[in-house]
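In structure tokens, one chain follows: the form predicted alone.
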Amino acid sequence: MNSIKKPVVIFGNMASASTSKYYLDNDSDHAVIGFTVDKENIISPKHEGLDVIPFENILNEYPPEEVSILFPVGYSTHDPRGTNVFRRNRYECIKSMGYEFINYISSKAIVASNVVIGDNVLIYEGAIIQPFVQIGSNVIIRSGSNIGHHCNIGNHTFIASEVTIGGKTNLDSEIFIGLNSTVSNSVNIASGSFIAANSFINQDTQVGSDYRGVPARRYE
């Protein structure tokens, strides 16, 4: 079996890509060679020290046969439900021009050897991850978080630093949960949900709904 991996190529020009950078440079065996993005955002032909290329010509700078990308993209404070959209979108259209993502799981993460981890995953430090616990793909879980035994964490996922998710709760697809909030046992969290910062939720979620407080309460 091959063990050469393919150089990386991150997908961001801002802070997410730097830390990004920084994380494969030193906690990885992953050799992060350039950047992309959209050529209407580039702001320099250069970021951290490497090119940054527009990725309407990604194919031909870096095919998929050469390199391995990673997508960090997070959220923004002004549009968070947006942002996790803008990060579905993207990862399939990387997806179709085939390809293929890596994972960043940290080293001073706690993670259960029988989670099943998809692609375009970032754990950070500290996160501890139970045993049978399923993580779709393109789904960032922040420092310190913990996710309880036999969650399912859906698709384009951002959960921020420090939340804890009781066991055996289901997250769908494009939710955000933000900075220290709770969601207890066994619940639902809809699609679309967006969970602001220090909330407690302890009863399922509707579909593209906005919560916060303790308990959290919906807002339309």
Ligand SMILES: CC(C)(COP(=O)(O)OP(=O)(O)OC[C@H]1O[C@@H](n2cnc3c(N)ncnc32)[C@H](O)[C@@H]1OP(=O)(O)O)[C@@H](O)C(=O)NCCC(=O)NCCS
Given for the second form:
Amino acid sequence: MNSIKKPVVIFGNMASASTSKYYLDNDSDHAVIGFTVDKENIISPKHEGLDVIPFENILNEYPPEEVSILFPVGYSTHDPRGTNVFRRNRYECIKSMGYEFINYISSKAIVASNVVIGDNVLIYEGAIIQPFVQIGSNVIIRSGSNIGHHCNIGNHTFIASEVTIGGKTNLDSEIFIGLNSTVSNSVNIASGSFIAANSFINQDTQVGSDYRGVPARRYE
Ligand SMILES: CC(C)(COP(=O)(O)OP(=O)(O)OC[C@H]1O[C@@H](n2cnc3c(N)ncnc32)[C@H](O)[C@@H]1OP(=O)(O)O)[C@@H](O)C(=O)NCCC(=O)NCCS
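Write the structure block of the form predicted together with this ligand for the protein whose form predicted alone appears above.
Now the full complex is given, and it begins with the chain already shown.
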């Protein structure tokens, strides 16, 4: 079996791309060789000293046999389709082109040995992931968050820093949980739920709904 890791191309040319390169350079054995972004969003031919190539040309310039991808782009509160829809669509597009994604799990995160993790997952420093947690693909868990035992974290979900989730809670897919929020144990967070910063969720949520406050109320 070939154990040599393919070099990595990072999607993006903004802050999340810069920080991802920093973390991979300083806290992983992955080698970053370039960046890619949609042609219309290229602002410079170089980012962090490496080439930025149009995503439209990636199959020619960095074919799937030669590179892996990290897609660290965060949520958008301006997308009327939903906070994580661009993240979902682009992840699925890259995957359908035949690319493999890497994960970045900080060496300073505490992740129980039996946690199951998909691909394109980023878990930052100080996060705690307790035993029997399942994490899907294209999930970002920012620094200091605490995911309780037996939680399920669905695909394309973004969990900001210092979020606490009690044990046995289920998050479906494409969920956003804002900075410093708390989600109680054993609740069901439905797909596309948006939870504002500093909120407290103590009951199930409705698909595609927006919750704010302590305790959180549905915001229309
Ligand atoms: C929810 C959010 C997007 C709203 O931003 P906004 O549109 O600028 O909101 P406004 O300040 O105009 O407030 C709009 C309403 O939402 C309420 N609101 C906004 N944020 C709230 C919060 N965190 N908790 C409770 N209510 C909130 C306001 O009180 C206001 O209520 P009203 O309509 O009754 O007057 C923002 O507060 C938020 O939580 N962003 C997420 C930040 C974050 O976690 N980023 C992750 C970084 S990694």
